[in-house]
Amino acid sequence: MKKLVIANFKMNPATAGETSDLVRSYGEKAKALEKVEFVAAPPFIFLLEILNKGLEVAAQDCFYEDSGAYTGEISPLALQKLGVQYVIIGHSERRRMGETDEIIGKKLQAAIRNGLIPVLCVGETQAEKEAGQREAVLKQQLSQALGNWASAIRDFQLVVAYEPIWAIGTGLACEPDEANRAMEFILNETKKIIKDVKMIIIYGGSVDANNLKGFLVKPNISGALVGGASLKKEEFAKILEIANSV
């Protein structure tokens, strides 16, 4: 199975030209690698720039309604019509801005309803980790996001990104064994909610070329959600090469 590597550019770069330069470089690299599925997640205004290059794209978020009077929101239906394949939902940075588990669940339903592959982000804070609450937090996030509705839906794909909040943008990546245990828990809990779910789990949180292989050799980790390192050409090229080698 190919390793899924998603480059989350967040609110970068500032121009279409810079975005085009990055994805052209990464796209050419990925096409030469047989064991990697590369997905770019640029700012919304540059989605078409990447789609026109024939690359797979993830939106960084979507709204939970297909249309209506919701100024500033992004329709999942419009994303699907544009040709977007994936959408990141519940990223820790969105949660920090006030996004609740209930809202994340509604967005997840909307993505699936419109044929998008959701990348559901879950993870605990430093305080929750130190209090021994990791599994309780993950269980709540998964149950709230998937609820009772998911078991009634068939044939949808799900990507879960385990991103311990304390590791994001801090340089403090989770230890691979620790991450693998958390992801095994995520897999088992998700299967309790959706018995026949088609899912993979990827790791996010200060991923770089130095630590990626340690994660990818673990049995429950099928890829990476890469943030800051995705904006560094040489670094991300190494990340793609490493993912292809595992």
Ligand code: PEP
Given for the second form:
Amino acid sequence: MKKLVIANFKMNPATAGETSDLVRSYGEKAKALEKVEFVAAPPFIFLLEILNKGLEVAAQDCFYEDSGAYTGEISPLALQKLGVQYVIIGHSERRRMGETDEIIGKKLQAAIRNGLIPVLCVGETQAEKEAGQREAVLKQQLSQALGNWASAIRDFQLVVAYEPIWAIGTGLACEPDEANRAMEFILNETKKIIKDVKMIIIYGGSVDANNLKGFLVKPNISGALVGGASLKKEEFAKILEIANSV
Ligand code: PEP
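Cool, the form predicted alone is there; where's the form predicted in complex with the named molecule?
Full complex below, order starting with the chain above.
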């Protein structure tokens, strides 16, 4: 199976030209690599820039209604009609801005209803890790987001990104064995909620060209969500090559 590598540009770069430049080089590289599925997650306003190059994209978020009086929100239906394949939901940077598990659950349903593949982000804070609460936090995030609706849906695809919050943007990645154990827990908990899900789990949190291989050789880790390093052309080109070599 191909390794899924998602480049989360966050709120960067500032222009379509810079986005195009970054993605052109990644796209050319990724097209030559048989064992990698490369997905770019740019700011909304640059999605078309990437789709027009024939590459796959992830939106960084979506709203939970398809249309209506919701100024400033982005419709999952509009994303699907634009040709978007994936949508990141519940990133910790959005949870920090007030997004709750209940909202995340509604967004997940909206993504699935519109045929988008959700990339559900879960992970614990440093304090929760130190208090030995990692599994309790993951269980709560999964059960609240997938709630009692997911078991009624058949045959949908789900990507879960295990992103320990203490590892995001800090340069302190999780130990691969530790991440692999957390992912096994995520897999088992999700299967208790949904029986027929086609699911993979990817790791996110200070991934770079030096540590990526250590994650991808683990049995439960099917790819990576890469933030900061995805804006560094040479580093990210190496990341794609490494993902292809595992
Ligand atoms: C992210 O934005 O999801 C992320 C993992 O960021 P970074 O790679 O910079 O830690």
